[in-house]
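What follows is one chain in structure tokens, specifically the form predicted on its own.
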Amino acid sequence: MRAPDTILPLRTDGLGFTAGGVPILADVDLTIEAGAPTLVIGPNGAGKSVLLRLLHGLLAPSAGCVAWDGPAPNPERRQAMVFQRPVLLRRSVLANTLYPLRLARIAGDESEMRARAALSLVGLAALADRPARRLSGGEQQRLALARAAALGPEILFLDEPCASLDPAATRAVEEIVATLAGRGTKIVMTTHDLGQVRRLAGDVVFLHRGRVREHTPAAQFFAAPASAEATSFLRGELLW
């Protein structure tokens, strides 16, 4: 059963954007249940991210609207976002970490717990007193994901959390994502790595060209995508 406080599913209707008069995403039409990562997939300039920033929040649609399920109080509250290059304070790891908490205005105790068992569920709990900034590329994305972590959220917005990182960096950020899944966060990641999708997906959003050309179950769209776009894109045939 639904819990009473949810905030999901999301919805969008006729969702759009437009910048500088051009169109970027047209007729939105999707909705977000809980449970597996759903993961957004496309061309370069499908709308991927602008996509994640009308659902986060943090751009006004030119057009339809977002809407969370109801009767959950302070929905902001709720939701976190993780960008494909963290923004990280010139302070410690577990400073970072707080901060969050802090301007949630967790008390003292509570948000210390809960920054140190973000550290730990990312691997960084012996870096806590390090500078953020000295992290590697891979350590700081961790970091990121831990500093959203502890909030508690109930949705998860990652834009191409792995994009710049190695192999094994990528494995590590896959691992905390599944983890975060598993214990009923629900993950909304754009990327454009079809294994990862492969190892991650309970459900894809495939856009092309600002349009949502299929949402499907994984398994599906890799066995039988609906679309000619789908298809070719699954061949590596479509570029834009």
Ligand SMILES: Nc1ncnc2c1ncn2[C@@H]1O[C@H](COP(=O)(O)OP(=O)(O)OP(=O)(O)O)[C@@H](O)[C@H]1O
Given for the second form:
Amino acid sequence: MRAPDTILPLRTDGLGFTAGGVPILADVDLTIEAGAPTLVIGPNGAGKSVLLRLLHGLLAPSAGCVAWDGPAPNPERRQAMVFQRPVLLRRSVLANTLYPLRLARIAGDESEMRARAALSLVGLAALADRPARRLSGGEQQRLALARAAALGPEILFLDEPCASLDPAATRAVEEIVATLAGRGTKIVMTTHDLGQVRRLAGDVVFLHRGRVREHTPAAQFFAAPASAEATSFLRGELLW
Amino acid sequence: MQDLASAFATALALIAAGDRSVAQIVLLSLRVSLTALMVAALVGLPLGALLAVTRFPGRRVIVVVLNALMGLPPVVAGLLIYLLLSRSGPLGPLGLLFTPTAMVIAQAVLITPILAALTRQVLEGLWDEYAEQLRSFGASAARAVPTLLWDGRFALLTVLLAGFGRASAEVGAVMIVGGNIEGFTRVMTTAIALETSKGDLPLALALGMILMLIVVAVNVLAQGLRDAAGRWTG
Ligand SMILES: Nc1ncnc2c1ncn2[C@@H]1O[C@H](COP(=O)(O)OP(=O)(O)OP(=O)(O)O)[C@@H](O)[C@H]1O
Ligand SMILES: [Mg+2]
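For comparison with the form predicted on its own, produce the structure of the form predicted in complex with this ligand.
After this comes the whole thing, all chains and molecules, with the earlier chain placed first.
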């Protein structure tokens, strides 16, 4: 169990984002608590990636705010994100995993241990010395996940971590996510795979056209979606 | 025609025999240009990288000035260094004028803007790609500089080779601040200029061929590095 020293819950208040006069996200009031993974779903262009960037602090809100309500200091150092398109450094697989650890001033031995453990976790231990950019798309995605997990963040944002994975690798990533969640890491993750939502989610945030239409426990979301959009989304009928 | 052929033959003989004065000139050229390259790289690479990762008012102006300085005529650079180093100039008391050190300074001044401007161009693309990820890791712009320099290393080697090529090929600056003193500040380019004007074609040709050889070798090296880069950049 995690010590009481925590940065969670994460709360947004009237959060909005506008790009070049075009509203992308508006009126987002969310509270994200410690516990089972929060899955963010919605059609293409709904604003899922933008929401994760805002929460992670990579984008400055145009309206409202993102607040870390827990007592622990330095929330920006206790989170990590895996992007929809992983950005790998032009270095070896191991060096990629070590990079953020060194940046966080984690001692040499400790960071090496953590990096290798994270690579084993995603099944890339044997490829440690390979150039990272030569990995397959799926391997690159797993490396990005290992690199973020090695940091041991309290909250981990995952933007479609299974987007280009085969079914077996998807299962493997789901297991990793479940393992991390079991260790007390809060997962906030986007996906287009409803089966995955059923398997992993504690709660679901449903986004449509830049607005949160629903934020409910997963069981309730599937049993009785509150909005008409979520209902047709679940039936596979909702387009953008 | 006869003259030219015999000049070639004599030139080849000079190279084959490892003529001492030829060797001395070649070695001094390499020493001066490589030292200038090192000095310019120490300033130009971090400067270019910093310009790639930072956004501040006046940055555009610096970029434009750097790009303009890339075309700085060597004789103008030579003249400026001459004025600084001449006996009545601000750095006159150092007594550097007409020494190899003065030549190093002139070539370094000439190629630092080239290295900085090319580094900025190369690393700006890399930064576009990396910026968000590095920010997510909590890296400051200052911390991003060594990261980009390392990850752009293969492209930057080509930048260094461009700088070296420019330094070793120029005549004007080293002629003015070095003085082309035999056995002391005479390098390949100044020797070629002098010997040609004196009509001593064999020596000029021998040096010209060696200079060409170096340029070709440098380019072969550059190509090899680009191929190696492909393995890492994917
Ligand atoms: N920096 C930006 N500037 C302008 N428009 C943007 C920017 N970032 C995102 N958008 C727009 O905001 C909308 C939401 O984008 P976002 O990437 O969050 O969608 P998404 O829900 O993640 O979609 P997908 O499922 O396709 O990944 C899109 O229409 C996109 O074009
Ligand atoms: Mg997205």
